[in-house]
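Here's a solo chain for you in structure tokens, the form predicted in complex with the partner chain.
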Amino acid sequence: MATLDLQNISKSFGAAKVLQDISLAIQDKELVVFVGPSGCGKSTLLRIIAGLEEATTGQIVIDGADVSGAHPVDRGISMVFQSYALYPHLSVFENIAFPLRVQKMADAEMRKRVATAAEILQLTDKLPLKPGQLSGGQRQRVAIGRSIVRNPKVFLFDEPLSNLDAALRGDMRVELSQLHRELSATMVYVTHDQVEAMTMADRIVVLNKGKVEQFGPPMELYHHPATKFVAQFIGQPNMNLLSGTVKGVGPEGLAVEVTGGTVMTLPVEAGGTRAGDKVDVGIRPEDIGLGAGLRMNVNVLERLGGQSITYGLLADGARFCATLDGDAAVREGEAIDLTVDPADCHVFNANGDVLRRLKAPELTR
């Protein structure tokens, strides 16, 4: 049982405001992922939760107790660092046992705990080796082993997979999700890789310039991005944005004129939007199909097998990307006609805030 509440956390380094008024309620056994571009404050927030950094204002509450000034061990957290932070002069066994040695745990109990951790992480035959003799993935597992022997309430991970190659990263992602289920522990995971965020998270926190843009389950972020920033950050390839002008507001949604004079009726809540307002229409590449509508000159075609990703320019020079069938009859240098279901379109007002879609798919878990 471990809940983690962040209450109005702000952090400044001198004049630089790195985090601004962050409040999050993370539930027991939840795996929450912090994503955001480089420098948005993910690591800083994680380090504040860990107790490695002190928040300028705000409280950290774990299981209902304010632990803001407490030592990491008393908070009941453990942390896995991006660089693994293994002790190179100690064996794998001693690395994993380090937190227990600090506690002066009895030898028998310590051996049992290390053995259990090593078994979960498939490191049993590596225990006598030094970290330098291990592969990247094995080192990462040792670092995780060191964090689980202490049975902490909350696990913190700072980009634990970013040093691994793509294939290994995929494997470790699955292993970590499995570990989360086995330990049924609360975890906070920092990454700048949106695939990791989408695949692993129960809920995702999207951070931008030290502020929370959105906090919700992956598919909610995908179908209902709260802001233009989230919309562009989640999803691969990035969402297309076309600038448009509102022509009319009705019960069916907004009539928006986009590039080339096309007027589409988009089923979204109007909010305070009025005719004449500038909006951005967001269209995910994967929601686009072949058919009359938008004309694009294909500059680059990437055939991935199952899909063909096309990049090109629309008539007015806007950059556009569409994900088509693997065998779609498209060629580089030629023009194609594309179409999109208005129900799949996202609309953002001039502030970058979303107008909620009315016909988005039901959220499934």
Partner chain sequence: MMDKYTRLQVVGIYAAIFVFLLFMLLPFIEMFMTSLRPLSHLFRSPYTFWGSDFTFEAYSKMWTTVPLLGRYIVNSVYIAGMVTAITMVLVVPAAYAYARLDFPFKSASLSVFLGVNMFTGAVLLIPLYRVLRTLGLLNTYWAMIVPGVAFLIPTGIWLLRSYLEKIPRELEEAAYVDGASRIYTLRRVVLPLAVPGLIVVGVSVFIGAYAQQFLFAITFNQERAYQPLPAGLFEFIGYQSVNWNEMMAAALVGVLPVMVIFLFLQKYLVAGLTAGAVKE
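Could I have the structure of this protein in the form predicted on its own, to go alongside the form predicted in complex with the partner chain above?
The following holds one chain only.
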């Protein structure tokens, strides 16, 4: 397969800057996911890699070769789109074989490649059928097979599961992860779904307003978000953010007053923050337990078996969420007391940048 280097990529449509000076080094056989909200530039960046859009500035380098000006066919990439784009009048075999027929490949080699792709994707018994006789997941596998037979250096996926129902999306996530391991392929995958990003990626690129907020392994982004945006985007349910005021700075961290007058000593470096400065304290719902500390009025309770997700308001009216044990003694309309370990809190300065912890937790992958 191949390495993929994006060097200072920028893209503008008139006065609108869609991508701003993006540089990424994607390793051989790595699955990297571009994730972010609608309009953040992730699909545009993928199309620039594919050669379907031209970067305003910057270079695309695949396996050490600059392909910035190369035609899409000459880049050694293959792209799977959100739409299956299958030919309804052709069989599964002919749909998969189509790009090889365009290349006028010898019949024996073409049949060998189609058979190999069909076996990998569990489509061998579907080869005589037409797309209309297949399920949505099977049609998506046909579209992927059409890419596999080309033996590309890099696979590109543009939200390939967004047309599938929730259950089928879960199944296809597993299948695509298995496919990545079987092919040992370099893959770039675009999605707005953080679950897809967290479960599939070797590394995640979080994009926001055309800029890279953070690039790293999933659990690094979860445990060590570099910015407030990443902290809120990664994790489900979303991280709680409490407005706070710094009361003091000491060797054990920052003393921060949050809602209801609660003062917490948070083990983070000051990073130029002083007494009187405003900060945001991030608390993940799953790091919260029952106990004295914060009082929340429960408005909505979701019992999910092993978990009970509670939504409500704190004393100052701030929205808050806590993920508790499935059989937690909590009811809608009641007030409950919640506690959190200060070591689990994240602190963000006025610019939205995280303040480094004095002692970082160990990561798991």
